[in-house]
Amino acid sequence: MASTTTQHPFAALTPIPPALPTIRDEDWRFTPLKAVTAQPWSVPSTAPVKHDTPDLGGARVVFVNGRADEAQSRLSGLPAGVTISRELAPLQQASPERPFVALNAACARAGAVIRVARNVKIEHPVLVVYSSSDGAAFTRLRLELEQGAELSVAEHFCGTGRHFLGSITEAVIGANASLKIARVVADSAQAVHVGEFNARLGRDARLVLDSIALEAEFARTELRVELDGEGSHCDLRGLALARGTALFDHQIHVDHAKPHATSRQLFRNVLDDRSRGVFSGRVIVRPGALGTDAQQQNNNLLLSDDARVDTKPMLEIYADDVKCSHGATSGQLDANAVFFLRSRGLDEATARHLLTFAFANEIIEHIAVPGVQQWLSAQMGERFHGLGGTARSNEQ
């Protein structure tokens, strides 16, 4: 399988690159990488980055560009029993099949390992801020929570100008423990995210994620979650405002390997102008998972006549004795609605504007995070602004 450019977008980073995926591999169909191979990428500079980004009043680890920056990092206080260290630790979930798997085992030079101890709890979310400027360059998180462990943690992407950043993060999250995690891509409309978080739960293990996406290029964000213990659940979300010629894309895996497990999937793009939104949900529910409860659903809201989604929800089903369900929506926005908010007095674009804040912000509003939804709400004041809307009227 060979590369779309005659050099490899890469080459600068490692000597023996693996080959790019191409849209004749199902999972990156919809997909085009022209955002990534478009040009070769460089080794970053070490120049630092200015960055806008949450206080949330608990630790901080920062990477800019691909390296740790100890000055910006906050990583005293910790209550006993938590440690933060900077360990670049092996990948768990490395495969040929994957090539930024393969290129993060490969580059990566920055990594951070949070450790939290049984039955201890922490009382601020953690931040973890990616910020870039130029060039490519690759992170590695991962999260280790023992017995009856409670953490909550936020991923902010951030930076300026045209940069890649691949990041991986794993977690363990085990028995009776729970884990919170915000992941927020807020950058430069030249950025390039190729991103993945990876967690395997224990028995009556509990996860929250809220994946986000508001500013980029291409994101493309892979959650792979395995449900590895009896009553374990996870509940995912995800959200992208995307602009432009923007293309954000999720790909949700989730993974039924034992009895009476549930999980949650709701997923939600809005696009605008001549962006492009990808979403692939797979559950799959193994031999003998018996008891097992999956919901998953995703709603595509298209402002713009010239914007595209593909959707793709998927079951497979290998036991009995299951609740399973699926379902994918994409539409503009109601014409009645509109004509009701413009009969009480709102103009055109207010009333687009407000039904299209409703949609996002039922994602929003729930973020589990402490600090992120407050902080998410001001940032969309931002992008909504102008986000009106360009699809053709039905009163045409």
The other form holds:
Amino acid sequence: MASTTTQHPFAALTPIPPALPTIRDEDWRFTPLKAVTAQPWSVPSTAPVKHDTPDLGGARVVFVNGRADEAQSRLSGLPAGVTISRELAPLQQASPERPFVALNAACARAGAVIRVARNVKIEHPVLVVYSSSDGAAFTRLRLELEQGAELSVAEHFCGTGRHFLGSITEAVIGANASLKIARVVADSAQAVHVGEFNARLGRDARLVLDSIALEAEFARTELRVELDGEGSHCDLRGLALARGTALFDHQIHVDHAKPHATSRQLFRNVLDDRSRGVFSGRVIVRPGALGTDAQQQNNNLLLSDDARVDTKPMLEIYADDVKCSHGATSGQLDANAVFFLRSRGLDEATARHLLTFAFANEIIEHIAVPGVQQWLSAQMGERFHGLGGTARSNEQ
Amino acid sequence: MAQNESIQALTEQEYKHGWVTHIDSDQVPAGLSEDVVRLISAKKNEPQWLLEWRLRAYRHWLTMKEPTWQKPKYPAIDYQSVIYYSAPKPKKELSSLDEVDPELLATFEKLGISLDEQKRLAGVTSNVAIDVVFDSVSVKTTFQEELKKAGIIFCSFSEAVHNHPELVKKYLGTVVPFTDNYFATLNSAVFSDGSFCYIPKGVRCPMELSTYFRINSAGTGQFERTLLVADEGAYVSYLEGCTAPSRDENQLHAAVVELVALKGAQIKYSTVQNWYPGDKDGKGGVYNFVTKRGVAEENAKLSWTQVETGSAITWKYPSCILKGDNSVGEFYSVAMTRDYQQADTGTKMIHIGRNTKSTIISKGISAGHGDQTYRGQVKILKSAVGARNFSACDSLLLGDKCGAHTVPYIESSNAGAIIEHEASTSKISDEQIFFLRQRGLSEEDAVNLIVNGFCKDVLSELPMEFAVEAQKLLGLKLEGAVG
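Could you switch over to the form predicted together with its partner chain, since the one displayed so far is the form predicted on its own?
Below is the whole assembly, all chains and molecules, this chain first.
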């Protein structure tokens, strides 16, 4: 609980901020909020902030310091049946009991709603950019896909300097509809993020989500998926490449509410320097959700003796005709593999980079949103001294 | 469906240890206060230091709150209605252990534990030394003489306090301090008896040591404490079994087990827990809230094996603190819940020393409205260079109203550590049953065979006498349980 003697870090934004969680709360056990509570957050400035997100060829929705930036956005030229409106839709799925959801409810100034009508498919992904420079901002994005609709979205969290962004994305995916979404945190090294993605899937609906954290001081991503239709499917993947003193946290919550739904989770952490990685994955199979098939996998690679990983893959099952499994591993690079590469003439640094890149690239090369993989390959190249350029394309 | 019926039949097996022995007992009044703690200590004629230790624990307990984080849900326990001490009343002063009340001997005879006869398996020379705990006190320890020859001390806790106070004082509370958790602290304040065992340097204990616990009196709680010390290079295998009468009220069992494995020592601790699980509507049964922990010094090995079939609620996490370099921790568990039983069990492996290794194999079987959770922690400290952990947790669901949950915590602060965890949940498929039936097995036998196969990795870790008992127990528990 926030101490009463010091000022609440969000006091400048809302008169009655909710108490922030501490490591005594089970959901925050491994995620100390030092980066959030270190000093109070101000209301962000209104100065424009540029971003370097590549053009993915489709519509663009830009938030700057939590406010809509029409100059950088491109909302026209959408196919019939697709609308993007700049409205701040009320939160519907996120639980108001969670402190950062309550803060969002109280403090969000700008939002967007993307609606795709029945059986409409969009060719190019919609790019949503959150660019920030200072202060604390909260945003909301709502995605509504009617029956049979298809949409792909790329969310990019970027900026400069120390700032806080609390984002909530809610998606309602109708029967037989399909959403592909990539969330990329590639921000300044002082940035603080608490993001939530919430989705409800109808019958035979599909969701493919990639959550990539490349740079920030603190990035917590909560992914909550409710498989509320028979035969629905979700594919959740994540990669956190942490260095410095960064803390990257993925909290996954998959709720199998209806029979014959399938879910896949694959999350990887690569932790260097004094960074920390957290993974908590929870799969709930409700009574009656027969024929559920859920798989969960978490692999962690520790590159430094000072890095730390905490992982908690959970299964909570209340039905018998189910197939559920999970696996988690943690370790360092295989000394034999490094030796093999060195025997082939690679120096130690290159050998280690190659192996680390291969581990991380298994997530990158499967990113489903068109164009995002090429973009991130370039970013990976910077990290891994040019290796990123060799990334295989999966888009035919 | 025939299959369902056989599952049902299996799950509806009566609890066969549910009878009561009518024996006068010496009880303290229900309720808990400093006076009760003093009274228990006085009844046991304890030295001052132990009374002080109890009182410190009691005072600390008053400042603690009952934990609420765990999965099992149960109505609030009224700690003032529990009888904290109950001992069978001796008809006269016992001059030797042979003068134990025949009524008591008959009780254990009925449970299949013969105190007079030395239990020998045909063709096998190994035998078992048993310490028997009835309600709050230890009634008899067999084979003491033989063990003495090897220098082994195996006796009730109270005897140890009187005869070997230096050992008890040295090790009591070193693994589970009295401040550890709510139930361990309660136990520290009011523990009545239990077993004490000390294996001297380099001695390999020639027989299995065993404690048998029985709750008999109504309204009593059982709070025993086991302390097992294996000195450098020693080896011991220790077995523990439990039963209680069928009663409508819930009885509390809050035990503490401390294992100390010094340099190069090995301790193998096996439990077959079959406390009264409550009736088929979930009424009554024992709350089994137990703290078990061991510490392993350099090159030492700790191995926990448990078969948990009884208790309305089981809540225990036998743990290993792998303190010394190259120490090894193992945890093998089969937990079976049916009717309205709940089990929240698992282990903690704390890797501190270099090149420490741990293995966790957990098998959960849930039937009826049973609910069970594997909750475990693997923690690798920065100092644990070269640490290795492998965990596998499998659950088998029999019926669509039961639940199975897996909650592992994996915390690694060492890049050199290798940790693997895997878990799966499944049911017995119709194809498997069909195949076995087609081979001439009855529905029930088929289920039994599959479940025993499922648990084989764990059962094979048990000492033979226990493995047979455990297998039978699972069979009985299963009668009628597959869907």
